[in-house]
Amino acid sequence: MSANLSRLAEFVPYQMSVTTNAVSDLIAGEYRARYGLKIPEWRVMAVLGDAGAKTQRELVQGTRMDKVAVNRACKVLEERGLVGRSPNACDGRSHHLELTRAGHKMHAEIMPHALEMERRLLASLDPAERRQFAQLLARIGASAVELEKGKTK
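Coordinates for the sequence given above, by itself, in the form predicted alone:
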């Protein structure tokens, strides 16, 4: 059994998942305690803060979360007055979601904390390693997208 575990521990997708969960848990605790936000809610806010108004479908694509999680997050954010909804002139079935004034204010408060958390997480890497790490993550992400596209053909 330990041989199987050692193989799993060496399996890069597993390592990435475990690392992602550890980082998400760390961040979730901070955002929940300070801002009353769960990770899906913060991800939606982060995308809207960066990119402006988006439909729920675009948020699903931008966050890589399932549509139920995005829908729940949007409802919570709307109820809290952090996100507003307006009709999509291009598609009568969907709406654009965007940060409200209160949402922009909270986003501006959270970003310095998020950047500090990133700094602390990456502190063990020198600047060249951080750049390389970001480049490698981007390449792996692009490969995953390409493989996913190939799967649907």
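Could the form predicted in complex with the DNA be shown next, to go alongside the form predicted alone?
So it's only the chain below, everything else dropped.
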């Protein structure tokens, strides 16, 4: 048996990709089936529900999504009456986006469900392992960002 590490299954970025896709598909399916929301839409709602009114620019930072994705998600949510826009006095180009009453209602309904799903996903890890995992993930992410920066030059 080949002792080298070339086996795709042992390549960490591959493992991350496969696992994360499985997790994302699971969660996307839940949100879609129960609330008709896509992940980008849910992310926007999550940020607005937690932090109140935001401009699209702030949502880009908060969700780490592309500004086009944010824009589309906001448009859909607005059409569904889940978020409203109000003019931004400081800057005529942008608006403040905020959950409507219906939006808050849905947010309050989904949040426990989302946390429950996370709980189940991590059920086989003890609290120390959960902390450890999040921490390692963050460190790997930081390395990726660092390497990406170094490459651009």
